[in-house]
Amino acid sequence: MKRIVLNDKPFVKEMETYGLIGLVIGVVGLGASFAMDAHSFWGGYLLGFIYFMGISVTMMFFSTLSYLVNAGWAVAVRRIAELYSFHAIWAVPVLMLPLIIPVLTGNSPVYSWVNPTDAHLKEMLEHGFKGVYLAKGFFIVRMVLYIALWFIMNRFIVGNSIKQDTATDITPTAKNWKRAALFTIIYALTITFISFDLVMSLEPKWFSTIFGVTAFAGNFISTCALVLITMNALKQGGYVKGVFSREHYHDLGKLMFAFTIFWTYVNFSQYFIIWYANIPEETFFYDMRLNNGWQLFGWGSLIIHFVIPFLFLIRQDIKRTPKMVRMGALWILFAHFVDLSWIILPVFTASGGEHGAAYHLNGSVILAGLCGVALNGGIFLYIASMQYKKYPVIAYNDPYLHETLEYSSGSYDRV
């Protein structure tokens, strides 16, 4: 198979253009938000950061998982995920700084546990395990550790995948087969604990042992959705003729369908256990988010993130039709935004970010959330466009390439 590098093809130019447009909209919108309501600004910035940080890191896991299980079918789409993952090592460390530097200085506009004013929270931090875990120095150390581990993960997994393109044997791939199990564990631990650190700690009195799993579920289904959307764009542009079959669309569609159910399962499990126990230290999280307008996002997420994707993706013919399954993928990216908005933004509608005040839904925080996603999405796409210019979009020298090219239930399945 020939080497397919997009260089300055329209696909890359459009990605770069959309990235710059998102960046401009994000900067202008968040700038206006900061001038009008600094609290909403921080909510929007955090939402956009978490949205694309989670996806870019999970892109590396997508590649790692394909090596772990020797998924030959995934060779055709694996490089798409790998090229998106560079955002995790180029942009995430820089974009994280506005969130962690104020923690170090002791005056965070995001995390109320840094300089608490609530007496109960002070006591909890002084005498409980949370005080040790949320110690400023330990918090910063964990952030540095996450970045370092992701850099190593990208360097070895993605780096070896790219090295295989010009290798004369399968040594780079063989190394990934050996290391994939370790990096799967590293991904699981880092995505879990960073969700605790940057998202769950917005409510420092609250806790949920399953929160990291819910974060993984949302990130993985969104990652599959973005890979499928990109795959379809490459196919429509005529850059990868004969590479993708309906089986590739079907498999990604099945993953989205399966993780739609898994996302619902873990979120319902979290809700049901907290509802049944009825402990005030746990129930306030849902109480605050199912009142004062936020119930529109809460119950709406059940419909948007489960009911509609479930009923749409359950059909086999839809999963095997590129244009139709792409619609489902776009919807899932929107559903992920709604879910994260419901979790993150209510905190920034209460004075000081403490849960003692009511969380009232307002338009300014939603607008800030959209601008935050535009800003981080613009950076995400722009960095990706640079990688698509530089590296082949298909792993053309992979030892399983023949398997992915033959992955079809018939010649008519080539799209």
Given for the second form:
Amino acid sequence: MKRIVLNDKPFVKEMETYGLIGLVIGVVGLGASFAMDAHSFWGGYLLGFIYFMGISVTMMFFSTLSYLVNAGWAVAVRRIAELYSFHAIWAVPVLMLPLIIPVLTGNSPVYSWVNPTDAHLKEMLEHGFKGVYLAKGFFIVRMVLYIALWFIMNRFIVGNSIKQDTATDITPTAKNWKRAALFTIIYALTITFISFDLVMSLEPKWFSTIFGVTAFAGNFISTCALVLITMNALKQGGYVKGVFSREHYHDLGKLMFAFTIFWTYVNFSQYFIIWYANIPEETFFYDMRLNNGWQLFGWGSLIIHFVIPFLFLIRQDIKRTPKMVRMGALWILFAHFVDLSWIILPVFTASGGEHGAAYHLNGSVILAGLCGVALNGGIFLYIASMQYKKYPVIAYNDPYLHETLEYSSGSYDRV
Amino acid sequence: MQTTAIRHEREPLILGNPTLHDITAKIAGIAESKPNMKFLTALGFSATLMAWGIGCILYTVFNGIGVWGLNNPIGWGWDITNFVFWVGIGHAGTLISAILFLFRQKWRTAINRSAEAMTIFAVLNATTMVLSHTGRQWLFTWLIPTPGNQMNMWTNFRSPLEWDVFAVNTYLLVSLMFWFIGMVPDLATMREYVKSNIAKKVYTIFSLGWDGSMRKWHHYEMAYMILAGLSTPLVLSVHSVVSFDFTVGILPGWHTTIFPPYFVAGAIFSGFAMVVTLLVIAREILDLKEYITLKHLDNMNKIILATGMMVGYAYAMEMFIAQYSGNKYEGFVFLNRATGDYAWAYWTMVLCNVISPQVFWFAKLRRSIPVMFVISIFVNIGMWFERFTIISTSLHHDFLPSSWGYYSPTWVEVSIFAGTFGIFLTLFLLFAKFIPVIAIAEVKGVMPNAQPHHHHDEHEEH
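I would like to compare: after the form predicted alone, may I see the structure of the form predicted together with the partner chain?
Now the full complex is given, and it begins with the chain already shown.
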């Protein structure tokens, strides 16, 4: 198989253009939001940041996982994920700064634990482990550590995958088979703790042991969706011939389907256990998010993130029809937005005092959220377009390439 | 399309390049041959153990649960520990048969039959444990919701214990169906293979008129796929529901949101450990080394390592959030686990479940029979202690310090637990004698020459 670098093909140009458009919309929109309502701005900014931080890091995990389990089928699409992962090391460290510098200076508009006004919270932070964990210095150290680990992960796993392209034996791949195990652990821990640090600590009194797993579930399903959409664009544009088959659509579709159920399973576990035990120190998380308009997102995400994709993707013929399964993938990216919005944005609509606090859904925070996603998505696409100019789109020298090309699931098309 | 020079081929799943007839003769031959002394000794031993265990269950039925060591505040002890332990063991079989089938992992074919058998026997044990614990065991029908069987009242659907009745029984039934459907073609092979008239009749009945026609295979594969799809959520649901027994309460140490996936990971972990323990012995005694190869054991050990890490992740999350939450009771219970009266149980659990599987990082140790045998037993011990730790540490120091206590089992509880191993092994030995221990038809399907892209002569083609 030949080396295919897209260079200045329309695919890359389009990606670049979409990236710039997103960037402009994001900057203008968030600028306006900041001028009108700083609360909404910070909500939108954080939402957009988390959305693409999670996906780009999980893109690296997608590659790592396919090495870990020795997957043959995934070779065709692995590079797509790898090229998206550069966002995590180029953009994330910079985009993170507005969130963490205020923590350092001691007056964060996002994290209430930095300068607590709530007496009870203040007491919790002064005595006990919460204050140790949510200390400014330790927080910054953790952020630096996450970035450093992702940087190493990108260099080692993605870098080695690219090295295999020009290698004459399987040494780089063989190295990745070993490294993948370590980086899977690193991924699990970083994605868990960054979701505790940047999302769960928005409500510093609230806690849930499964929170990291729910974050993983949402990220993984969106990652599969974005890989599928990109694969489809490459295939329909005619840039890559004879590599992507219906089987690849089917498999990515199945992963999306499976992780739709997994997402529901872990979120249900969290909701159900908290609801049944009915302890106020836990239930307020749901209580505040299922009132004053936010129930639209709460119950909505049950329909949008579970019922619809479940019923849609359960059919084999849909997973094997590129146009249809691509629609499902786009829907999942939307569902991920709804899900994250529901978790992150309500905090930025708080009103009332310590005891009468409530979250009121408003339009400006949703618009800010969309702009935040546009901004980060624009940067995400632009950085990806730069990678497509440099690196081949298929891992064309992978030792399992023959498996992904000859790959057949034994399923048959009844259309 | 021309492939490149670099090409990595996978390890074969069957060694020794047998013909299709060789496979049939080998596997069906196990059931056809006369039982040897080794087999009879093992059966005698396990049947004795089983009889002793059943005797002790009857002793409990006649004398009441007072013969156990349960006390106030510890109302759940070895009984529920054993229940959760055995339900957990029962998870590997369906994972291998259903989830690995959906993932198209071909290596499952050599081990799925025996793993599924273990699933069913383990779940039977679990129901035994929970029934013996009910107090008035002869009223077991009250568990099944029917109007009018208990003073015109329905069972309490709000109780997680009632959900267990549904979850475990559904699992048992679907696993049994799945196991049986998968066996039909092989039972037909047995029907053709055995010489004894009685055996032929029995296999004829159970092979449901299978004649190997295209049409039958087509229906069979559809049914197998649908059952795999139905079984997959069950792998997750059963232990999730078991975890609800604990989490929906408000007891510190029990009430934590990660329990459902953490229990499922733990169940798969212990299930695979049990499969490894038994298959290491079975492949030796039944001479199946060419079918259950080091490659299979290697893969299972990888799953043990992966799920062991997940369990370790859950332990860490529990400990971390208990402290982070700022809830004093949560914080106390977890420190008490690690340093209190039951610290020995906690650290046994950590040592066996988190530390010991770490040796599987090394391919050499993953492929060493003595190492994996020892580790698989460690994992089983560790997983038993995990349930024991969860149950006893949260109960023995409850909210009222004046009622704090300690629990030790009596000889009756220990005997019943030993007896469940007797039941498990007896059933497994009988299974190995009468049913093909390896899915003959499926193994034939993963031979190299059965593959659509099999190249007859690699060198000529490239």
